[in-house]
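The form predicted on its own is given below as one chain in structure tokens.
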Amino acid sequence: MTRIQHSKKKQSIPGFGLTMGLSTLYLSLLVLIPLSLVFIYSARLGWTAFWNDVTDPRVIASYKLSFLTAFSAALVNLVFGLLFAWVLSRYTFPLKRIVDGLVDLPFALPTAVAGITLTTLYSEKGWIGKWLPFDVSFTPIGITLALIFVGLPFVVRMVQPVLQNFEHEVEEASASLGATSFQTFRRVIFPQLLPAALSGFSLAFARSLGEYGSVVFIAGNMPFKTEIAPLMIMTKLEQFDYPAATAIAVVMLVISFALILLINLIQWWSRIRYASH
């Protein structure tokens, strides 16, 4: 009787059919159709031309640089993003709200402004660069630095809610059973943080792979040294070589999807593994 009454209740929002249809339409217009056109354009090349374009030594060098710097930046953000989230969630200090707001600055700041600013600061005669024993601007280090800047908020904002909602009674129970602070963190807190941290890592990694505005200024865009894959795509577009540009984009898309899928599988595995303990 209760089930019948529940099914007859009017819902305040549209039902599954309408919402699913609108969601599918929205996803198709913004994601599926544009991505399918990338594959369609690249298919016009033919296999031989496609292979020649995507295996050009200059393009291969840009692939390596893009994935290496994106992974390095995401790894750095994973460590320091956890640290930032821990400080913002566990401690109270002066100007905490301002510091918390500054974490979101890369979301609001135009990427070109960030690139110009970092290039100025870390150039050979910049305020920070002149004190360093190595070059930052116009090197892969500079590219990684720019990607760290744009990717940091993803890890912080994914981990911070988990820490804020974590029950302190669990930590107290662990301490009462004789566990040290490190053991409590490793066995109690870290398993809860791992899925959110991996999600933040994957978001930062994906964001870094497609970043162009902040990188193009600090990279220097030297062939075989500091050219990233998005820059190669822009170069092909400026030359009106649309099939070659889409061919490079297809390779980036496939590899990126495979890597993110792998990260999500690891995240899924970690949830199952630690949920069973």
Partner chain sequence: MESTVQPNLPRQAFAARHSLKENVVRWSLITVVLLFFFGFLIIPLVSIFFEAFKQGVSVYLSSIVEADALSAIRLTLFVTLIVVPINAVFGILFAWVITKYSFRGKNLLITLIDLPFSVSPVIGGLIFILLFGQHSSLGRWLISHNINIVFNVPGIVLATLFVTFPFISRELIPLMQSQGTVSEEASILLGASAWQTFIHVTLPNIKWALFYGIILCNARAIGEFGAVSVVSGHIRGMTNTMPLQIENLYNEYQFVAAFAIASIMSLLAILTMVIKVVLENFIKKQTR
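What we label the rigid core is the largest C-alpha set whose atoms superpose within 1.5 Å from one form to the other. Residue numbers count along the first chain shown, from 1. From a predicted model like this one, the values you see are computed outputs, not experimental measurements. Compared with the form predicted together with its partner chain:
Here residue 26 counts as shifted, since its C-alpha moves by at least 2 Å between these two forms after the core is aligned.
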Given for the second form:
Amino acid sequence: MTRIQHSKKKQSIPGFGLTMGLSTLYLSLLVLIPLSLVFIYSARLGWTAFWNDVTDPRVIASYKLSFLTAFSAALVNLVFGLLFAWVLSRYTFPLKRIVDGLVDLPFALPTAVAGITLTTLYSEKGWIGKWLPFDVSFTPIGITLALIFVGLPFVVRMVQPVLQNFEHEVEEASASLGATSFQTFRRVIFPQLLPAALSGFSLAFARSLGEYGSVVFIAGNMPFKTEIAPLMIMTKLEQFDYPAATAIAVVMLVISFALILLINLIQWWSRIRYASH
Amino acid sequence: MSIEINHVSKAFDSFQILNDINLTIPTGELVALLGPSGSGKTSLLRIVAGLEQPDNGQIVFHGQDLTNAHIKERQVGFVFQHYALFQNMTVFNNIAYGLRVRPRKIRPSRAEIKAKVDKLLRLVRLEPFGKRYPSQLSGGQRQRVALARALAIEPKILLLDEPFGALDAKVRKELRYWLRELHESVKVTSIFVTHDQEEAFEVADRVVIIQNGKIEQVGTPEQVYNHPANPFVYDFIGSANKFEGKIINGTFIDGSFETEAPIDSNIESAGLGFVRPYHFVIEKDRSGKYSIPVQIKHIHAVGPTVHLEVERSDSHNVLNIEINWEEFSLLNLKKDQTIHIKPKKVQIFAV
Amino acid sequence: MESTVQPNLPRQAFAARHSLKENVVRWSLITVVLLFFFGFLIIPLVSIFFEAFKQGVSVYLSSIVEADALSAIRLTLFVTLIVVPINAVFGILFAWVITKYSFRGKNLLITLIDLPFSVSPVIGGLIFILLFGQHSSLGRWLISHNINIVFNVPGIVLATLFVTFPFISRELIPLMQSQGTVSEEASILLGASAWQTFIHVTLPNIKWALFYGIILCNARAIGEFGAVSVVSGHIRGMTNTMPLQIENLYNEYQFVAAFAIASIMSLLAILTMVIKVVLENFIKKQTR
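Got the form predicted on its own; could you also share the form predicted together with its partner chain?
Below is the entire complex, every chain and molecule, led by the chain shown above.
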């Protein structure tokens, strides 16, 4: 409180106390207090019960699946996100405006709609599924595909502005010093894209870990095989096993917080490294 | 309204921006805060406006302590370096803004506001531009709108932060002249911040030189220019040649160069001597110990004044000399020639 | 690559060779992007409408005007109309606090505001069950006074508020940071209050970004599935939003009806994207 008092004195625009108070009140009521309840509630379970809940083999299998599919999807999105950002900011081609406009569609399209659509497309009789020699629906591949769809815009939207603001002179300087285009990309452009690309990757990964709507339809939800961690929470809730649901939620929240920390570290690191920009 | 700044200090983290500043500005005066960038002059201006709080000290307007008073109670007009015009409003609405946001009881009527804004538009010579938006104006025009907007609230004090800093040289000169005239007609106590000494000397009644958060000298432009209080001011105002040496028994010695030092002391001390580039007499042969042998390294002879870059034969330090064209052609100077130069006026400071 | 070091190669030929290679790279990259774009975005989008109209226009129309579908649409609109204005007001408030004042812990506050982005929507629903459900003393007290929050509309509103919490401030903060505080300071110095400053100076400078944020928040509020699914209790005609209705229909193998509702939601999503493209041009103008 003393800190806020101190800073209140030096604000040139009035209204700090009121607006800050209202903001933190809303933040606390809607986000902080409810989220902390997850930890409080699971702390009351006792350590053994908590440990049993989170290390149940079926739950462990769901963490593994969630982690693996989310990581693969984020990796695919990293590659294609960089590609999209590069092509959209460097080249002109037919349909460019439409591509640029619709890249964000997965943000706006309801996840349930994405879920049933992808399931239909990749089913054995679906437009795409019937041409594929392997099963997609009800397999980890299907889950990964859904997560790729959901996470595509993250890397694109983080990297694109960096590329657009990139000084052309720097590239020309590199070329004038005899570097090939690929060398210029690898040694000059890529290092500067890296923080944005990694932030986008982490955001896509975090989103994919928690994603539910687009996955449940295509996953088939077979125990030990295609059950993702958010679905485990849902299943436990439907069985009125609130302690187990909360315990799984704690593990997922800890992973999310770790990812947020990672993203902040990346941004902090890039600020120091490219402070002059 | 007079301004008193008493013992004002301000630190940001561990960096001391302002250190015990004391300054009194009588009613109606136009004062320039002059200093290199990072000297703390803008912070001082923002503290006077109430945009920032000092850690210590007082701001007193006409005998009233306003250190903790809110910006609103101070009634200052403030002109920002980059104008800070409201982009979404026309020129007219920008100027009228300060009147329209007043509480209903003291708000002028629509007609009064219009009359006042029209008058201000005339004052800043922008009558035809009332309906334009800031983005449709040139830099100089925007700056004048910013001034009119600040004057509309009839401020007791006018503060200008680098008012001409973002303009090109020609417009700057015109606006300087115009600001001087404007001040004559409104007579509001004004402080303006600048890093341009020419601007400060031309416009201000008094100049305050600031460096590293401290006031180095306060005085009229003539006082500051002709009688710099210390080596920093001498070096900062105009160009100067610096001599580093010592003072012994009333004499300043730097290598083979000697001159009388008006400092009465028997103790040997380090000293600094300054000579303006145009305060040298050029001799082909040495006339005594007060002249310095130098070699001409470069001659820049465009315009009525000729600039010579010479190297001292003893210390190899480079000096800059200015002589008029007639003298130059009479002496028939050539590159690499060795000559002797004698300072006409030396300012000595004990360090 | 060898040719780049040969000094006697004519300049023009060198340039031509270079650009030929670059053209190959350029067009193969563009092709890959377009293929991915069509495979991953366009085909799914087209197939939604294909499935919806599979049995003709009349079946399509009758699935939309069906009673449960209509009540789902009504509930979704109702929830959105509550959620978006609340989060718009607080989104502006967050952005204002973060960009117009200096205080310690600002980065922590930004991180906390963004928190719901990184938390699974399922957890976003779970927390309100823990807070207001049978298992908490607050929940039991409320239920005993006949105030049902979870498995009811208020729970859906809360879960949607949580999930869409950061959307608007996220859009506003970068813009307002780039605009700085100088205009606001000028307004305060001219005697305006904080509120007058916000209305006359700040709001006109951020209106397009605000509109964009509202559009995105709106899209997510309409489409939220996971969080709402947890708190809704799936009572048909009572607490089913459009996405939940899609799930029900799909699980009952009423594919045409499911895709009919999905098609409406897709149209909204496309509309959102169109508005987004239009708005981005306006926002760029205000960034300067």
